[in-house]
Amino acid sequence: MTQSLLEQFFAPCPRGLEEVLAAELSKIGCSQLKAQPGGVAFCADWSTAKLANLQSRVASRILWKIAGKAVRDEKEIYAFALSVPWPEHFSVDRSIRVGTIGIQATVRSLEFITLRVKDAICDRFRSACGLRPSVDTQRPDIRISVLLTDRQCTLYLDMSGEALFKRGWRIAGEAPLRENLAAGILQLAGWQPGIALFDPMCGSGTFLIEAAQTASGVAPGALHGFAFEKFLARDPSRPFLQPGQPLPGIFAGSDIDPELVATARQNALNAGLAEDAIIFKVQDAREVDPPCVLAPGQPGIILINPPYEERIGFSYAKDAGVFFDAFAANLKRKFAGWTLYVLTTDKSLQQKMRLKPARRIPLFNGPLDCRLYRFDLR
C-alpha cells in the first residue's frame, strides 16, 4: 500500500465535542468523517494523519486502524491478533502497552482480552526474531488499542503516544481542565482571533493559553513527541509547519490566588507566547473590570470554569450562593454587551447568578457531567 492511499483512523475526544472535532479534522484535510459517541472515525492519507496529530486541538489521540475481523470468542481474538505482522510496524526493542475498550462485548473479561492480545503480539515477535517486546504500562513506546463489540474486534496503533491534550507547556500537576476540552469550548463559544477573551477565574490559564496560541499561529503539537516517529511501516518523519501569521487578539485573566496567577504566567511563557500576550493580574472575581486595553463599549467573551475546591477565602459548599450573586451583579453592571460562558457541574448555577441562560450544552470534563451555560449580559 502506498502512503498516498486513504487509510482508516479514529480520534477520541471529550464527550460533547464530537461535531467540533469533525469540523476541525475536515479543515485539516481528513475525509469520510463520522462522528460517534466519544470521537470521530475518518479516512486520510498518512501525511494528513500526521498533520492531524500536530494540528488538532480537540482530539485526545489519533488511532490508526491496523486490522478488523469478526470474532466469536477469546481464542479467535488471540488468533486474529497473532495474524497481524507486528514486527513490520515497530521493532522488538520498543516497549508496549495494550488497552481494551468493550462496547456491548460478550466476553467474560476485558482484562483477559488485553492479556491475550499482548500475548499474541509477543508470540508473533518471538516467532519472527526470537525476542519479545517488554511491557511498560506507564510510559510505553507503542500503545495498542483493542475495540471489541459483540461481533467485531478492531486493532489500532496509537499514533500520538502521550495524549494530545498534554501540550508540553503545563507546569507539573493535574489540570482541572484538559487543554483539548478548553479548545473545544472556545469553538462552541464562537471565539475567534479578534474577539476579546477574559477569564476572571483563570487558574493556571488554560482557556487563555489555548486561545492565544491559536491567534499566534502556534500548533498545539509543537512541543509534543509522537509515537508515529517510532513506526516502521510508514514514514515516521515529523511534519514541519511554518508558524501561522499572528492575528490580533486581546487576552486577559485574573485570579484571587497569586500562586495560580504566577503559574499561569509561567505556563504562557512555556507555551511559546510573548510575555505580554496575555494580561494577568491578581484580583477578586467579584470586582473585575473589562480589560483596560479595550475601547469603551467593545464587547467580548468571558469564559470561566469555576473552582470547586477550597480556595483563598472561598468554600464552594458554603459561599457559592453569595459569591456568584455578587459576581454576576458586577458583570451585569460593567460588562454590558459581553457574552458569558460558564463550564460547571453545578446545575443550579443560573439560580445562584440570577441569570437566565441563553443556551445549555452538555459536556463531560473527564467523568464529570457538566453543562456549558451561555449568558448574554445586558
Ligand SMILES: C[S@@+](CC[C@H](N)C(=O)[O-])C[C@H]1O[C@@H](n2cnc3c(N)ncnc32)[C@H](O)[C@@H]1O
The other form holds:
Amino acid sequence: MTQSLLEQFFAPCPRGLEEVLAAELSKIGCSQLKAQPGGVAFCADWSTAKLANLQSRVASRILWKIAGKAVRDEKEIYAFALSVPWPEHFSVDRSIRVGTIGIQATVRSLEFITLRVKDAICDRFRSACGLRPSVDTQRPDIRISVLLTDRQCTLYLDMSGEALFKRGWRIAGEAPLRENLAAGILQLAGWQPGIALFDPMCGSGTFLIEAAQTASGVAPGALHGFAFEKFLARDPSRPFLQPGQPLPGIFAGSDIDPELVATARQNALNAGLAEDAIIFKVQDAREVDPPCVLAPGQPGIILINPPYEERIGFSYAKDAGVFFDAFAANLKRKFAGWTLYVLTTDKSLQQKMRLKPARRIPLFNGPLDCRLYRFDLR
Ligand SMILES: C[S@@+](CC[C@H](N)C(=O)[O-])C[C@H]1O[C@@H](n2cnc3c(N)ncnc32)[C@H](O)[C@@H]1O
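Swap state to the form predicted in complex with the ligand from the form predicted alone:
What follows is the entire complex, opening with the chain shown before.
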C-alpha cells in the first residue's frame, strides 16, 4: 500500500470541542471530517496523520483504524481480532495494552472483550514466531483500542501513545486543566496572536503557555514521543517541523500562590518559551490591573478557570459570593472593553459576579460538567 492512500482515523477530544477539533484537523490537511460526540472521524494519508499528532492542540489522541467487521458475539470478536496480521504492525518485543469502549454494545462484559482481543493478538504472534508480546497497562509501547457497537467491532492502533495533551512541559502532578481543553477554549474565545491574554488565576499557567506556544510557532507535540515511531507497517519516521514564524503577543498571568507562580514560570521555560514571553506575578485577583496591550484602544481577553472546590483557604459555598463580587467589581472598574471568559462548574457564577453572560458554552473538564461564560466588560 502506498503511503499517500487515504486511511481512516478517529481523534477523541474533550466533549464540547468536536467542531473546534474538526476545523483544526481540516487546517492540518485531514479530510472527510465527521464530528461525533467525543471526537472526530476523518481520513488522511499517513504523513498528514503524523502531522496531526504533532500539530493538533485539541485532539487527545489519533487512532488509526486498522480493521472493522460486523460481529455477533464474543467468539466472532476473537476470530476477527485473530484475523488481523498483528506481527506486520509491531514487533513481539513491544509491550501492549488493549482497551475497549462500548457504545450500545450488547456483550456482557467489556473487560472480557479486552481480554479476548489481547488473547487473539498474543495467539497470532505465537503462531507467527512462537513468542507473545507482554502486557503493560501503565506505559505500554503499543495501545490497541476496540470500539464495540451493537453489531460492529472496530480495531484501532493508537498512533499517539501517551495522550497528546501531555505536552511534556509540566513539571509535576496532574493538570488541573488539560492542555487540549485549554487550547480549545482559546479557540472558542476567539483568541489569536496579537490579542493580549491575561489570566489572573493562572495556577500552573496552562492557558498562557498554550497561547504563547501558538504565537511562538512551537508545535504542541515538539516534546512528545509517539507510538507510530514504533510501527512496522507504515513509515515510522517523525516528521521534521520547521519552527513557525513567531507572532507578536502579550501574555500575562498572576496567582495568589507564589509556589504556583514559580511552577508556571518553570513550565513556560520547559515549553520552549523565552523567559520574557509571559509576564508572571504574585497578586490577588481582586486587585489586578490591566497588563499593557499591543495597541491602545485594543483591549484583550481575560481567561480564567477559578477554583471550584474548597482548596484556596475559603469555603466555596460560604465565601465564593463575596469573593467573585469583589473580583468582578475590580474588573468592571479597570478593564472596560475587555472580554472575560470563565470556565466553571458553578452555574450561578454570573449572579455572584453581577454580570450578564453574552455567551454560555457547555464543556466538560474530564467528568466535570462546566460552562464557558463570556462576559463583555463595559
Ligand atoms: C483551578 S486553578 C487554575 C488552574 C490553572 N488554569 C492552571 O492552568 O493550572 C485556580 C487558581 O486560582 C488561584 N486563586 C485562588 N484564589 C485566588 C486569588 N484571590 N487571587 C488570585 N488567584 C487565586 C489558585 O491559587 C489556583 O491556582
